[in-house]
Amino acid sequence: MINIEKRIYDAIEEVPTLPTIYSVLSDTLISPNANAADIAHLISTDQSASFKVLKVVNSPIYHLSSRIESISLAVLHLGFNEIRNIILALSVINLFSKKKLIAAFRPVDFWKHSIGVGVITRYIGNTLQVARPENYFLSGIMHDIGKLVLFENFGDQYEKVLQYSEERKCQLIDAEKEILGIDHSAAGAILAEKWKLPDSVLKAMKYHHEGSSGDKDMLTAAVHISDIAARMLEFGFAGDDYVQKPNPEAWELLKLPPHFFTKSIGVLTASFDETVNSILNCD
């Protein structure tokens, strides 16, 4: 396991850094003098980023009452951090979508699943009116990113992981531990550290299967429940068909309204379809 962890660290060192616009945005947001006009101007200098951000902002996930036609309005309605997170999510999808993946794994369906988890997580955040919802969509998108790290750098071994999971009818995370000695949650956390993602996002990525990091974290619980719901609703394909039982502690912590998912299937499905179209057809 020590050897595989070192190889993963070495492999992640080769993963490109995040786009300049994300880094500059992060640095700008640290400044106490940052304002909406500065942020909007910065994003607008990158036409590709601007176009993609506006498509996502106008997708159903944000439930805005009117169409947003400018980056300035997008920043005004969603805030600095949410816009930065959208750029990060789009950048990561673009970065890994260009990689050559093993044939046994369907990258488009993988991203559909990740987007589905993001949509549901954000919907849960909206429903519960959490104080800081900006990391909910991003955490859903990023929760399984460690799978990409593993099967891009250990393709032959990961084919064995997929085969083991299928034959034993078990989750990929269990097959990863058995074959590789490390799982995608741990690999994703290593990548999150390199990219200096917010601690709350890193924690949700690392503990999304358990549903709890031991400190009653709402975001981790939301991603855990959303991952299960996305599988049940067949939003994309996460690499295995296993649907785990939710952690009762996570379910109790969220305290979702009665029949929450039964009543929300129509809204979630429509939001998923349109958000997938907005993100995966941005180019």
Second form
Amino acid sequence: MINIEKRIYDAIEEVPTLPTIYSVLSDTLISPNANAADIAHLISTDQSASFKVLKVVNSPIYHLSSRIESISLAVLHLGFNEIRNIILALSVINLFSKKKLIAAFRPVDFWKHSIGVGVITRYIGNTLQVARPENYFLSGIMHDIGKLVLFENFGDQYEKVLQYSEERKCQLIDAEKEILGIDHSAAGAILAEKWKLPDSVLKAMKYHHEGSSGDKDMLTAAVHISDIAARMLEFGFAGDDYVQKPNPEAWELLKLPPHFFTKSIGVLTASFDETVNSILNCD
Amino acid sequence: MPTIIHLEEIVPGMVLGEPILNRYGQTLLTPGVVIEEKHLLMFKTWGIKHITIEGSTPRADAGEVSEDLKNLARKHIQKRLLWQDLNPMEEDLFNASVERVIDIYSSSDLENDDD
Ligand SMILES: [Fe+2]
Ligand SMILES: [Fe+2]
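Please move on to the form predicted together with its partner chain, as the form predicted on its own is already shown.
To see the whole picture, the full complex is given below, headed by that same chain.
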């Protein structure tokens, strides 16, 4: 158990770097001469990516006034960063869904849960008119990625983790700590570091179970609440059946409007269904 | 009590109350069939505008969802929660979840729920 963190670091060294389109996009964004047309053109060269991006931005959580049919319009309405981050989210799902996992941990259910968290987190970002909404959907998609890293590298032990969580009726995170000595939020943070994700995204991944990073971070609180909400609303399956008590600090920080969930359940469910269908191509 | 409903109101999970016939009088679907997503497309292709279902429309009014079903949904969620004494926001999330679970029950998606 002593070397487990080192092994995780080594294993993450092996994780592929982010898909080319994302790094090219990031470089283009940094370049002072970049303009909307360049970026829209770049994304349009990847047919399936642009198709999926348009599906995502047209789902009700983004509540755009009219249907968006082109990447350049999407960039115009939502900004470069939002579009780039949606592409990143889609690439990560692609990257990891090719690998096979055991029956108790189906990638489709895992991604449904993460998409559910992404949708709710993004909708909270909308509702609260946060400063950097572009990181919200991405953080939801990424929050549990450490589970896949742990599972891939410690497959045998991870079966024990799943078993332990069933027997003790506890969340996977507690079973991971017990059996592996490291949990998926720590593993995810290591990956976020390697991929140079924005600091607030890294924090949200690292503290999504605590619900607070200690410095009143809205995004961390939003992912924490959305994770709990996605479980209760049966958006996918997180790998265990249990729902932890939300951190009261997170509720306090977010100050969601009264009856937020009963009022938005229709929008959330429709967005979840549409996004799952377009991203995972399943029913 | 069978109810005649319009194509737009058909929701998967409803039970057919009267046979659906084609224009030659042949039976396409028999009473008792549970409507699935695929049937909705069939109705469109066959040009069917109305069908007769068993009972009344479940979604016409939330008040019509049976107390039994609500209690079942509440229990399903409650047994997963690791805490009690919900604050008002949590209560609201709980109520939204009850709605969602009832929806899932009525589209019979949650087959492998033990007990
Ligand atoms: Fe988690
Ligand atoms: Fe999660």
